[in-house]
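Okay, so here's just one chain, in structure tokens, the form predicted alone.
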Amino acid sequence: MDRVAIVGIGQTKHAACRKEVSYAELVYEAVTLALKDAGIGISEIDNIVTTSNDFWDGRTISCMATGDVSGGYDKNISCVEGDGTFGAFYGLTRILSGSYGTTLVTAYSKGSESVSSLITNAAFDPIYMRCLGLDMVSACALQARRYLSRYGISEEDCALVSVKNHGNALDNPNAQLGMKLTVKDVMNSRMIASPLKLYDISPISDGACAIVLAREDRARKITDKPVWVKGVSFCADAYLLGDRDLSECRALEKAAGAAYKMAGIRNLKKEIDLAEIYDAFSYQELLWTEGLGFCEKGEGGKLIADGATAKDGDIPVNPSGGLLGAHPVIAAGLIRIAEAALQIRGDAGAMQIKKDVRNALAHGVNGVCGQSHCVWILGQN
């Protein structure tokens, strides 16, 4: 495909409530400083896309409380409304169209102004299992229970993922929950719903994230530091839990096996350097590592008790605490892709893994139990 490149980005500091910023302004903070960091002003933007979701803000048609901070006076502006890597999938395909030269991408979410329970509870189907009062922790809990049991997997193998990406949280400065923990500590957390404890759940938070791209000619004018995007792609798989083996994630597979193939990776731990996944709870990072095919099927919690999966491991995953350090909801995929661009860069300070990170992969989710995935490979070139 043709080249096209990360040249801004910018992130908001997340926590469990940012009472003293409307929604607006949250989006300006993440725009403002994503313009700051690419060096241009929003005149250089051609096009917008904003991310958001009228369920967590509470009001229909919601992108149109963040279109005017984004830039989106006088030029086009479109809305994704899902997870912030499908945002950015949109807007790197307005620049692939030849339409555009560079995109400003936008997510957020004010978690502390939602009910999460009764939200996620409606994206159940209406006659059968939302009256149930199914929500995303009590499905995913059932996910959990079937993917441990059919391979083995252990709670204290879930509670090692908990341990090592709160503790990596602390070297962020935008995450809401770093933590200093041990297994005994998670296993010992609250029960919420068997066998997901509370330091299994990644937090409710309120942040944004922004970022911009441009095509090559632009972005090489902008910046002598663009981070390329070399393959991307995204799956969904069946809605109703019900039509899918909850142990397997063939969605994320299809997803990644495309995103490998289009950026010509061909041997995962000696072309990606990091991967920042979707970790809303401590099994996904296990189950999803095994999607993605950094390991054999049932073998994720070996690899994160190997430490397979820290800062020093063949494949480091989430050294930014991923969303067990903080989940702005609909922002948390955007934020996976710019804390992969900031390592490729060389700019994730504490975070950094190693000084030369030439491919990173960064990863989105869509519905509830990964009904959908969405895959980055970015690069140095």
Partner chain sequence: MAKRAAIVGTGQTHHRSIRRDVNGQELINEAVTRALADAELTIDDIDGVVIGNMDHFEGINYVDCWSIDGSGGYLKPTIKLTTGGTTGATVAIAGYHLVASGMFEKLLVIGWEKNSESDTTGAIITCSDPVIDRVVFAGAVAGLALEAQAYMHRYGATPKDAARVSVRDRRHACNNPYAHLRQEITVEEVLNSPILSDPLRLHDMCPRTDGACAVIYASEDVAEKITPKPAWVLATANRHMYSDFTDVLDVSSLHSMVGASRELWQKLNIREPLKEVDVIELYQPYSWAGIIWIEDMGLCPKGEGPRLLWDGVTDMGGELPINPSGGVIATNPIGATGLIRCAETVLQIQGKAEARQVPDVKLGVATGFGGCFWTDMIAFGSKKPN
Contents of the next structure:
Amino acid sequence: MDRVAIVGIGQTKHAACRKEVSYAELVYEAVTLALKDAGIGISEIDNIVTTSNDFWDGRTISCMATGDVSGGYDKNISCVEGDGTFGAFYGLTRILSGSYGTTLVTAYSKGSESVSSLITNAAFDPIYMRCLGLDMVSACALQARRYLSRYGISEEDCALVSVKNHGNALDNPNAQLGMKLTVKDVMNSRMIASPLKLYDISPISDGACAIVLAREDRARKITDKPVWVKGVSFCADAYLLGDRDLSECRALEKAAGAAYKMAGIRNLKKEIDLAEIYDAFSYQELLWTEGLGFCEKGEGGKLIADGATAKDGDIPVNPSGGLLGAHPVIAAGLIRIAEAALQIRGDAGAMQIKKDVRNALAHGVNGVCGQSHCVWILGQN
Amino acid sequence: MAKRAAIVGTGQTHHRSIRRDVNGQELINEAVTRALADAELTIDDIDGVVIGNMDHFEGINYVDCWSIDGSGGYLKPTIKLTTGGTTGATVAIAGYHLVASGMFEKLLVIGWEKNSESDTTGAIITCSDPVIDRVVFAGAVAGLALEAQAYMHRYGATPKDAARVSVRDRRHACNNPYAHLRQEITVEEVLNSPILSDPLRLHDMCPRTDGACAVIYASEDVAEKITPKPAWVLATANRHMYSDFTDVLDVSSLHSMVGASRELWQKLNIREPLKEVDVIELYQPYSWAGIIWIEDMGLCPKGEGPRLLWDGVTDMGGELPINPSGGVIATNPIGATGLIRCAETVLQIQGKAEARQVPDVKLGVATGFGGCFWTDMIAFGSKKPN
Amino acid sequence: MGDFWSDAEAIIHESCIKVPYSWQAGETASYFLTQLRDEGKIWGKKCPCCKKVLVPPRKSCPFCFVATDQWTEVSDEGVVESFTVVRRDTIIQPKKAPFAYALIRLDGADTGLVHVLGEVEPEAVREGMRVKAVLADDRKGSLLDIAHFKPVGS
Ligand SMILES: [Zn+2]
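Switching conditions: you have the form predicted alone, so give me the form predicted in complex with the partner chain.
First the chain shown before, then all remaining chains and molecules of the complex.
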């Protein structure tokens, strides 16, 4: 298989409300930064994959708004609906198919423009579920309770994730919610849907991200610090919440297994130096670290309590602050790819972890309670 | 290494104005089951699922996740694409790249829509920019009426010319057991049907339909083991060049079709598409497109489309039959419509199109139209590409 | 942010998209919902392959991709497998906070059903608690024809 690298990265400043720009202008900001980072012009972009979601934008064919600001005029272009990691996956295959030498991938959300509970309620089946009034927060609360109870993980263990990631976000110039918190602050924050409290829940942000993917020959010409795509896979679980055991994440295990295999990763602990994962809620970082195989099932709480996922730990998780630090919904996974790639390049600034980052993992999610996962393994060589 | 990829199986529902007996997931399941049966595969053979529709027609967010009950995507990679009317063609192009990348061997691609569940126009006007376009200019019919007016003004064509297109496709649809509207109409009936937006009348326009389509892609490693006649993807090209309807100034041509078709013919090394292509399934949401867009595609010089129509060149038995299936004028489950164009082209190449079969099809082209006057194109051939 | 912006007024264009929907339940869900409405009964459908009784019923099994073939009545009582007490109001929730959602496994079913709990103090809700469906007085063919689930014995 041809090798493909990330050769350009751009993201906006993420904030609760970026009212000085429309969402198309937000995308343009990220694209401009990614091209600048790559040191190329739009003419060197062979094709484009945008990522968007009609519900978050209040607009049918929402990708109509972001084609021209992604440089799509008179070029081959497509649009994935879902998390940015899925958009990037399609962008990757458009190079591997031999059709294009470079792909620009964009993703964005302007959460400030609508009501998240209404939008996420629309993810529930209109016949069997929607009348119950569930949204992402109340559904994930059911998952959190099930996971915590099954393994005896405490709400304080989850609070540690919030403390870590909001703290890490202080070092991230693009983050929305950098905060110095204590476990007590999290435990005392307002109960939203038990066991989830305010600081267990990621914000909904305005922001965009863009990356440039390039085939090896093009990548070598563009940059002397290519970040190689070594393994990637995605997988979906059953739909209705009652069809799954919510304390398990079989789809993630499958996606991760396939990505590790493709990347030739045999010993996770030795070979993966860092992970940027989809912590929409504090408990999710623990559950996903289990699904990714960083620890045994039910050991996610112990993993963070031992400091393994801290910035100076064995396997730092979300040194950028993750989604708890900023969560422009559809862009969230693409930002994980961007942050992981910056760490590999050594360009993560104050977020840069101490050890050399040879391989890093990035992770994105679609749907409710982590129904569908996408896992990327990126590397120096 | 990149792989060659082909469609090896197709399935579609019997398209109807309303399917009360099934919900969306069940409609999807019908098409998937038929595609698997056609390829003589089971769901266990499938490595991944690509699905597309237009969100606000059913009001379901994260359709990739919701559709698992019907698609068979349980514990498989599942990805959703959506680009408006082009969606069906967009998922077909995605299916090609995913398999050609070498990362999937057998891939299921689905397009579907249950247009009866919502107010199609109410949903589609929200595609326009909320601050500028939506306030002044929106909706599918108005934009197309503008194109027809501009073309008439510039080239002297008449509504009667356009009516000839509807007559052709409705006649063709009678040969297609899956088509939604299966009654012939006359030029007079088209010209006397209720006016919608001058010069467009009811029978110039596509219907809204409940329906789903599924196709199975296979890589070169297995395609010929699955079917003796895979339909190989020879080339794809698309243009989504505008963001606002007010960006489109010269509307007497479909610029995206001009750009995409030039790229496609170049990739295929085709100089005279009228002579070299054997069949076209054109995403033609209204009659005038059957004239204007085939000119933009380069089948004839600008202004000569009506002559091609009246001479029967694009009829069954003509030099280049267009829409043997009856096309979009007869059947339009929007998110499936572009994929149905591909499935019908594949049937032609496989020689499985029964009453609507064009003899000896070696090269067929399917198109998609949607969004802001966008075009997607995909060429299928009977011969494995080099 | 350009210099110009510092003097410009931020216009916020308030809007709302309104699309009416009429979702067709299909034959399988229609049977389930009419039985719930008219008889107050809860039916599942059994998969011939994995033998799971799916509640709510599906025309085909999501796990096995085969048509389900056997209607099976399940109990209106079951066990709370997980729950959350919602403390904030949204415009879509059917009850005023605080109230509890629960993932309930009905006796005789192999999948879980999400619903709301009633006739119970939120603080008293526990996993493993046995609950029973309470039918709504005015039933319309919706999952809310079950008004809520209440603790058994209350
Ligand atoms: Zn089963």
